[in-house]
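The data below hold one chain only, encoded as structure tokens and taken in the form predicted alone.
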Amino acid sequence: MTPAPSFKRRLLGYLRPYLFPRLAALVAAMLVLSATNGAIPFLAKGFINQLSGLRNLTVVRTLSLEILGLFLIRAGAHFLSIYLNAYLVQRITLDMRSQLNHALQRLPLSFFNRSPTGAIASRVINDVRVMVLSLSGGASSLVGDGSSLLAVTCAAIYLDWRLALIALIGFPCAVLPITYFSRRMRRMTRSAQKQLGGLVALLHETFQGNRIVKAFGMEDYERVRFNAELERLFRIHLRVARIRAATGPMIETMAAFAVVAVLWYGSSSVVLGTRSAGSFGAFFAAALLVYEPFKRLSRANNNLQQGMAAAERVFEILDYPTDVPEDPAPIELPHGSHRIELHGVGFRYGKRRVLRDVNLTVGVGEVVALVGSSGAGKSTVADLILRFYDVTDGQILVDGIDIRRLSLASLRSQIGLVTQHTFLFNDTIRANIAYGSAGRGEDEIIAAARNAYAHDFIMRLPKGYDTVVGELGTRLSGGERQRIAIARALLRDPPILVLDEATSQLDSESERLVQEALEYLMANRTTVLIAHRLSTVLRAGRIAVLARGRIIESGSHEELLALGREYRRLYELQSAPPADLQGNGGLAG
């Protein structure tokens, strides 16, 4: 994605809440260290002047004690523009990572179906560094080393304009080269970037499915995989040692050949007696001066673009279109009990059509069960309850207003989601019941965890509520993840429920149980159950069969029955003995 025309002005933007008092004194100790560099040469004049005559020691003590002062000011101002600058780095990475995730919780999921997660972490992480670190140094090395190398020329002009033009002729055949290389730095940092984002999402992934990896004894196959996206960013990496390596000896060889013609010609005036040995030694103490300012300026270049092409990443993300906008004036949905309705619902993901004119009402405190072969669509439908994607065609009512004119946080406030892959966050089983309710009590947790059948065995463990369960969970079983779930979702406490196979890890037992908490939770709510036990479905006031995107029969289980279609099809195959399943699946999908 191409950068904004205020990419520049949006980075300076990062500076402004800093501006006063640590930019402004960031700024002042680094034109302070620049003027000292331009004193310098002044002092090294005087110095060389009074001992080629030694005939005034008063005076050389003098200057050594005016050198000793212009150092105790540089070291002062140094410590300064080191530790000003190491503190608007890490507050700008701090505030560009806060705002990179704020952007990322509010996009869509059709992003962080497309993203890989590791991809995702590492511009966060690495791309907001490389980012704040490049560009907070190069426009510190602008500043700081541009108008020291302002000073020193103007010094090294001020105490011999001939000798400056000999001493600064190269200079501009420097800038092409330069030029070039930030080109090719910006691109090739970019490809590093995108390589090392791969890099992460491949662990992140490799991880995830460790399992599997084990299974299926693809130890070696991960590793040599690895190894090859190594061996890609290292050679991307080495590209850019390159161009680095060349700018600074391009430098040093147009500054050898500068430098060879002042001594030649400097020392020859010197020995004529047209210019004295004070004022020549000043000028060549200034023109080794102008080098070095120089230099760190072109590697600041190099720097500048590694930054550009991290910032051009990170922008990427903090622009990315919304395909679920907020209404500029979003009604705020009320608690209390709701009808939902859908007429004339078409979606698609990307050019596959997956729903197709889907017209469904469930009414205040209903129960309406969505069944269907796998891939029928009935997930989708809840998402799209949810506006986790929008509609491509029709509408989706919430008490007979367009949910797009709801605002996100009120519709989903009154809505309580179990899906049938439970997600636990790496945090207490206390925590991850109450994520969604703050401000819940104690009491009010163990009685949501109760009513799921979850406490028992929760009080089984070391810690009991403070135990951690891991990352996604792992510590726990499918069905005690299910439970903590539903457990949630009770302590939530809102007047729509989505039910997303919500008993489908759970074995015989645990489902008895929970649809015992289940048939407490739908209680005078408005419910979308999809489901795949009949256990399940036969508690629903209204069954719709899905089937190729449409809903094709609509009625009680005895009345689907009785006709004898898709449903009856779906019923009987899931009735069924295993052996004659033949891999057909159930109402599953």
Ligand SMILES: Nc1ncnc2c1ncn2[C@@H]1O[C@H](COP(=O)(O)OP(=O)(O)OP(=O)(O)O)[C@@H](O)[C@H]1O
Second form
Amino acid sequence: MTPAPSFKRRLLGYLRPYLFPRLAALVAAMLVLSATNGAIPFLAKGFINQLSGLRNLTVVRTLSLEILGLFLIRAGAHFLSIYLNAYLVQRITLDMRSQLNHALQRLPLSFFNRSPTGAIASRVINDVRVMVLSLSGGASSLVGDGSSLLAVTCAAIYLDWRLALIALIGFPCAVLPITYFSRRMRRMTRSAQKQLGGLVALLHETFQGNRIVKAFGMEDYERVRFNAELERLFRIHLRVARIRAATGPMIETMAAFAVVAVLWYGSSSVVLGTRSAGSFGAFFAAALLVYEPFKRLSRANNNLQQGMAAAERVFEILDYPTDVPEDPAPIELPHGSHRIELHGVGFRYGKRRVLRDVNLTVGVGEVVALVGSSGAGKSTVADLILRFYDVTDGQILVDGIDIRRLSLASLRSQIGLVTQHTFLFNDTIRANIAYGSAGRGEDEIIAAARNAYAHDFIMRLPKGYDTVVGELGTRLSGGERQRIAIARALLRDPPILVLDEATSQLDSESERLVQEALEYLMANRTTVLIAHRLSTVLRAGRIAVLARGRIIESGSHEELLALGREYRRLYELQSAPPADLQGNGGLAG
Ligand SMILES: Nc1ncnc2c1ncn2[C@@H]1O[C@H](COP(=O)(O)OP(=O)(O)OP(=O)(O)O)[C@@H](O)[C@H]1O
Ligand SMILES: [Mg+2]
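Please could you give me the other form, the form predicted in complex with this ligand, since above is the form predicted alone?
Full complex below, order starting with the chain above.
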């Protein structure tokens, strides 16, 4: 890995594409604004001098026009600074979210197993927003208020350095409380953002599980749970608000001392006649002008801290290590028939051993069935072949090459997957079938649907292939969803098939039809067929029985029956189900 650039350098990196002309113009506009701030005391001095002594009307007119011009320039600069600031904020937000999404798509499955969907979404939406808004607010205050402060301070020193010194003596005292607050601010923001993520995750879960919430009468429980989380977020936000609220008045109090000191010393000298009213008035205007940017600058630090806290959370995702790394010089798996071998494969989820010493060969065009009781590790084998996880022991070979040496994209492009839990996107049926098969024609999509025995029910839907299926396909039945998923795999026409319980949700009638479609699909394809129901398995050339993560027996249906061990036990369990459970679960073969 390349060494991580420092945090601040990394943040600045997001500005780099916009340095010229936009950021340059923004800074220029802000500097113009500040410079006009610096000019105000001088114009004020001119006016006061005219009023208190010189009384020249031409000069008064020129001065008035100058002030008008000054405000026109300010107006232009002000517009530009707000507009360009908004442009950069929105643009960088877009960049960040896009980069984050890109990074998330590459993250391993193990990451998604660990983090609730809502919490991830919250980082992409909320953390990026807080990060960009707070940092840009802080940074523009640093530039804008910083330069204003500088301009006005210079003006004050130029006008009267003795008074300036008195006014400025308080500034260093402000540093201590500001640094103290900033540390607390960062911590509080982190926990606020984390809490917000948890809240979104909770919402997401209760909406998605709404059927269960309702069925189990848990509405009140969920409401109380959500309110407790809201209450916690509220308390964290109050703590943040206390810091924000305290910063301003704290600085104000310090400033009051300085203002009083200047007023006292300055007016005394005017009364004693050692200083003109004009120069004191101008200086006093400058001192008051110092005060606003200084106060804002102290708040800028709060903003920067909030932004950095959110940025840390964003970077955590960007820096999350992948546990299925791409080989530095990956081999492209050519299109064609393939042979899959598992050699002494072991796998652990964390500390939990799920597979051990699994040896399995699926020859070119061969169908090998994987059976076994629930939790035996069948779906895990499928996940390993697609490299959703890497094996912890042994290796998986495709055409004799370790799949860790293959490019991920080329490996996966050769595999058609039908998973145990069918996933459909909230899109049209057509788009769901054509997912991952760009450029296929309408007739091919319909042919795939026909072969998956989905065409008829699709045509009965109000909008046919244009029907939107709802989130996760909620507007379809379980069996309908599964047939769409099979059509998806059919259309992709891959040389390797991984079918996990492909027919588990079909009734006996459609199961028989889909069986035939699958048989047609499996012809000349290297297939790993995972099934509970042994009716499916009868079509396989070879059957491997998995129990507690090991392959304990393998052979043909007859051989395994004759062996009279686990396979026979499973077979007999399914052959003689209790009468009232017969139907979907029965053995069709
Ligand atoms: N993401 C995960 N993290 C930790 N453990 C997991 C994870 N997924 C599965 N397991 C565990 O691994 C074991 C094997 O799971 P797997 O899904 O491979 O079983 P299976 O044979 O497909 O079962 P079924 O027939 O019920 O689908 C199970 O004991 C399961 O609890
Ligand atoms: Mg499974």
